[in-house]
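Only one chain is included here, represented as structure tokens and corresponding to the form predicted on its own.
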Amino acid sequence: MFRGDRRTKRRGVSRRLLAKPTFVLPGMVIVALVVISLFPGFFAGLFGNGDPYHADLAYSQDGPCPGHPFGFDLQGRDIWANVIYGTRTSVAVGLTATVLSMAIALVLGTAAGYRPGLVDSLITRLTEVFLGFPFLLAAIVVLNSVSRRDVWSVSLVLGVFGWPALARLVRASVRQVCQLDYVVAARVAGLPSRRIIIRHVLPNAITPVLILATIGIGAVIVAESSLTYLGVGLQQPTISWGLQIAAGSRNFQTAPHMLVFSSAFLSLTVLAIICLGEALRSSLDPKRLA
């Protein structure tokens, strides 16, 4: 494919990306989110004192009132300054573990999908036996047996655990992209493989696998709260909105406060991630670019 003509799509596809309400919003959220998780201290200090461990007894379980507007918890802390301060949690485990998965996903899947054969073999069942295990089930497991559990363990944990659906369709797309006119062209050349790999394979495969990890950065961040509410995610003092659910579902029925506005901020993010993936999904869609 010429290089104009690969300029032509490209163009293409960010004008029918940025026609699309359901890319633009959500890309707006995700980056607005971003800006929060980099300047945490900045969003915090717009209301109150912007300090996330200031606790005072006196207002404990407040609901919204001026310069608070989402109320105190249980041991009197701006509910505010916490949500803004759990963003940068969420962002970064997200983030990381699917940086993680998506690396060994690329290494063992391009392995597999360029060397039919034992390598393939051998990498298809050890992707079987990491499947073979559920994924919520297996990170409780190993983080039940972490002394401490902080924003890099768990994200460890969740990036060694998410990669096997990666490598399978890292391994499709890369054996597809071998079979195409100019990949075989340059092996009969006798091209290195490493140059292959980089300069055509991986450009050419890498498209699908974006996609889904970007969907994955989502799910990451519910598992991360939904081990943290089960008790065996991230610990104090780690500002988490898993953490913020689990104090406010303790105490829903005396100040709802304290689980609706932490939850609101999960579920947002969650479904600005999704719509995001899916628009890039349906943009990058082959069929259309071809």
Given for the second form:
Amino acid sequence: MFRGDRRTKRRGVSRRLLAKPTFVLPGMVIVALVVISLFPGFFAGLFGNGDPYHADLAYSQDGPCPGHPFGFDLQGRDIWANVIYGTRTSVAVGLTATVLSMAIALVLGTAAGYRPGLVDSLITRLTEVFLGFPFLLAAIVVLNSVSRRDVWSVSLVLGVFGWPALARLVRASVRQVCQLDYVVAARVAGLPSRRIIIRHVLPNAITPVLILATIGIGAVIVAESSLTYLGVGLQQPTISWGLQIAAGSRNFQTAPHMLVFSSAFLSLTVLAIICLGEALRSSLDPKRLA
Amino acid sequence: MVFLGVTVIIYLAVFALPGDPIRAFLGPKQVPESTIDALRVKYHLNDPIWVQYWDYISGIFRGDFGTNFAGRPVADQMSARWPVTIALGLTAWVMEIVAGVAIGIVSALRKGKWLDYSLLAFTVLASCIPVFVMGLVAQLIFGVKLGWLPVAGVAEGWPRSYLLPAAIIAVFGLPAVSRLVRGAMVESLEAESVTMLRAHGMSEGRIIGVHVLRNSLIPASTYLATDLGYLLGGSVIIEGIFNLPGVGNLMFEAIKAHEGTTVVGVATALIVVFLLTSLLIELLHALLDPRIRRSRSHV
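Complement to the form predicted on its own: the form predicted together with its partner chain:
Shown next: the complete complex, the earlier chain at its head.
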């Protein structure tokens, strides 16, 4: 009976979501971006010039023309190909860092929520400390002394500093679920803690966490490009929107096309992720809509 | 307590990273071992990590944030720059309050109408654009193409040189502020006390201006108070783009020049300012609103 109930409810949610333009539109954008980052070679080659590293100085800073819809950058590389490959980098950093934050947050948050007392207060203190300073400043300090800054190391730093807000939410959510009758019943029945947590607590506690994590992907992508723009994020030869925007900003008065396209892709990506998160929140989590 | 935790984490993180600071300092030069040993002693690099941490933390309390590679104290470089950062932060803060509260009030009064939705859409859309993209585009449009405001620098003084960068910083606070005001105002417009006042024949303007508004600003004021800490903590990117000679800009330049010690020193100072502002605001809040004091003690 319970299984049937859940299925009806889920079908209700997905139908409600699919009827919402605020969900469908950003959802389509995100699917497109993921497909692009899975097969960047195909999309980059759509106009016949798919190699992001192929440079021809004769075309330096030239505007859009047939075969090169976004024009050329300072080194005479095709901007379209670079923007497409930049999508893959941003998506990769966003997902890696968020998965890492999520993993840390789930372990610490569940431990704190499930074991009140010493474990809880230690983890809560640690979370407070990490929440106590601006995220970007901490990332700047650490990345500044990292010698090799690639997708992995930047994601690692962003993930390590990104978990506290998530952990706090996991803790609150787990606490709430732990007080429910069926969890108490499971405890009384003598089920092992691990089984209670994995089978009974987490599946019911995870929805708000997933929503916040979705929005967090957008925040990570912005953070990566900001850090890269500042010069403590990704480095050449990695292809990244942040690097393209930094390069474009030095010459943006004479050749604005070098700046505009990667900025537009970046803004669109972040916008789509945040709108999707908000749509999910208002459908799945009516309590917090207010 | 939080401060100690923060500095320990940052210190450990920087320490745990591979790389020898002396090698980095010397670059490719070939130097005899004895010189390297002398430098290690000079910079206390042979001391155990907690002794080094103590040197650093006690230095900060004495106002010593280290020196740059040329030997100039970081604190000296920062001191002349604070007024710019504070002016920028406060200007942005005031803009955020005025615009955010105004948008919140208008949306609450037009709740569910198209104006409400389009204001919401506008604030969310604008705050999704990364700050440096917005900064560069605004610079191009208002500074270069239209020529209304200075492109960069502080040559024209306050307020003209600060308007554009402050406005961009303020945009990012708008969705939160206007939503908080809107939410609280919608709630208090439906409260029984308001129905009561209407029944007594009080004019709508007076009800909203005096009774509703005062209650509606409390949630937003909590948010705005915390936000001030972030704003005074400096906007590295905006100060960099608009070339405002503030503390954030010092960091911007130090990163470009690979001045590692300056970066760490400035970041530490900014975090200290952020924490002090938050602490001060929390104390002020408890003084102003007795309900917060009580709710805190329950938690």
